[in-house]
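A single chain, nothing else alongside it, follows as structure tokens in the form predicted on its own.
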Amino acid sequence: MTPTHEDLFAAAGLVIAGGVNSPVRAWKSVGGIPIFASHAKGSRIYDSTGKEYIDYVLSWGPMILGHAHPDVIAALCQAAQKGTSFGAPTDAETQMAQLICETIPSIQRIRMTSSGTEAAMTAVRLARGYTGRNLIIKFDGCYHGHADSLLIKAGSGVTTLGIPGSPGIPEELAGLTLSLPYNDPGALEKAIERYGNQLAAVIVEPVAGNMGVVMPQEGFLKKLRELTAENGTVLIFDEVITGFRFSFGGYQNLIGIEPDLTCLGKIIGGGLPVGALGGKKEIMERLAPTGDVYQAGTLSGNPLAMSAGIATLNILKSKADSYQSQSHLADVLCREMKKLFSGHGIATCINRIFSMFTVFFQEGPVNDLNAALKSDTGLYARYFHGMLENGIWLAPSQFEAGFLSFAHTADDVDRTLDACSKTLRDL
């Protein structure tokens, strides 16, 4: 007999802490037993019982081409036949670096890591080593991985679980991180006036995706660039989510603002564990072995991740003119969903930028973490389960982003809207 999700979760709980290897997968904020995935193809994901869903989680963003793209799988299989890890340089690492450096002008040198957390952690260490300063600034609701310095008032699973920080982070280290309201350049200006000569870095998601999708307001990022440049503070864009999501390049390409350092991940690995840190030559060359700031990783630049990433980026490069069609499909989905919610008298604020969106269950607007937290999470949980029952796979948290891939079709959108209509009738 096929084991139930309850059986699988119970078995996992006996050997895995909390039964999951990343907290949001446990469905604490929406309730119920998490569904175990079996396989996926294109815009569809299938659970362990064989049920099919249209997937808007996409492994939390990386699967921009859809699941199991044949060219990516072929590149991965070809690489695996040669060996899965060498602990030595490979040409694939150079090819990946060339692709990224040619596409994102602010990245003159790059260092591969195995996760976005590693990239952000290294960025902060590098900024401190480069400037000789210790304080850093982040923004409430922005998530930059679970490194100690960055887990203060973070988004993603931390917000989902209602955890303001985390035990295990010494007060002395937490005191070196200032967290300011997102979209509030005035708060940054005051912080720089007070702490300017102590500030090593400001790190920001240029489009927040971990308190739900929150776009930067007009002038916010430009002001960050101006203030940090004037103060000699390193500006770090965390583009782990946004890198290659909206166009072939970073969000920084679209807005014409160049940070000093950029963190990448997700899409550049084609679905495999990956991260990258890149930026100005004079800063990046402070990393060992050319400099004195140490960073290392046994699996950094792993040949499987590089092969899958190169294949993904080359496909995206060939589709550079198709990003707008993907964005249009997301626009249709969000506009029509908004009509359905309004027709049922349910207050929602839908934030969308290109192929990335969040439905907040509240009037809105949602421009920062405090606004996002006003959402009706109980209603979201009911909506989540209703959509799941009707074949739609959404994030098990109000405070996450939804994504469309190039594999999603107009028929997928129609089916999603039909599922939404059915779900709302039952709410």
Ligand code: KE4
The other form holds:
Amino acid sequence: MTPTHEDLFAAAGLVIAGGVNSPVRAWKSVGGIPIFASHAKGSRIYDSTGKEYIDYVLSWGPMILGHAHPDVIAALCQAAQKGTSFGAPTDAETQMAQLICETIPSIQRIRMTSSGTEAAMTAVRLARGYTGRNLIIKFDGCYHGHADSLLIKAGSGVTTLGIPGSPGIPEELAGLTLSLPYNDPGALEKAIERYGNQLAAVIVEPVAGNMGVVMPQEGFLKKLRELTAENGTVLIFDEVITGFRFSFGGYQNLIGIEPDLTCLGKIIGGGLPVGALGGKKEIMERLAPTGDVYQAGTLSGNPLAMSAGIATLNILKSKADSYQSQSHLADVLCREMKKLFSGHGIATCINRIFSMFTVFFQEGPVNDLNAALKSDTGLYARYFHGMLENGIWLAPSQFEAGFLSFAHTADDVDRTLDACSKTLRDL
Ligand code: KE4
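Form predicted on its own done, so how does the form predicted in complex with this ligand look?
Full assembly next; the chain just shown is listed first.
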């Protein structure tokens, strides 16, 4: 008898906190019992009962080639035969670093980690160590992993220092982070006027993916670069999602803005645990062992993650023109979905950039967190469950991004639009 998702979730809940190893997988914001995955291939994912879905979550971004790409699996198996971890430098780490440094000019030195959280946490510590300053700025709705200094909610006014975004974060620490509205250069100017020479770093998702997809408005990132450069403040681009997502390189390559530090993750690990921090040589070399800012990791640069990551990046490099066709497919999907929603009198604002998109259930526009929060999350939840019923696996939250992979086809898009049509009829 195949266990139901209820059975699996109940068993998990007896031994795993909340039954999941990352909160978003528990489906709290859309309700219902989370579906357990069994395996996946290309654009498809299969649940533990064997039901097939077209996957637009793609493990929250890493699976840009589609699941279980044969060349990635082959590289992984080959590496595994030679052992899984050595705790000593390997040439594979140098190859990964070379691939990234030769592709993203702002990255002159890199340090591998095992998660995006570690990369962002290290970036903040490094910026503070390098500048000798303590304050950092982040933006409401941006997520940089769960390090204490970055799990911070906005204070009352735009120049009021932050408050803890979670119990367990001391006020004293939260008070060293200022969270500003995204796409509000005026707020940034006010904050810099007030705190300028105390600011160690500004960290930003150059395209936001964690309040749903929100694009930077014209001039916002350029203003960030100018103001931070004027103030000797380290500019950190968190490209954990956007790195290698839109083209072979960072979003920074497309807009011609060079941050001082960049966080990477997800895609560069090909689905294995990975993160990376890279940037200017003079800053990066302040990291131990050349410098005095400490950072370390037992499995940093792990041979398996390197093999899957290098295989993934090499395929992306050889198929750089596929980014355009992937983006075109996403454009067709979003345009046709918009027509279906309008046909049913449902207000939606679809933010899309290349193969990354969010359908906000509201009129829009959505250019920051306050706007995103106006969405009808109840309607999103019903849409999510309807699409799941019709074989489409979407993000279990209105405030996440959807992704297409290189394995998604026009037929997948047609099936998704059929499912959308059916779902809206029943909604
Ligand atoms: P990880 O520690 O989860 O590898 O990376 C943290 C992180 C850092 N920066 C950005 C821009 C990110 O999006 C993330 C993690 N993304 C979330 C979902 N958007 C991961 C999913 C989860 O938390 O389970």
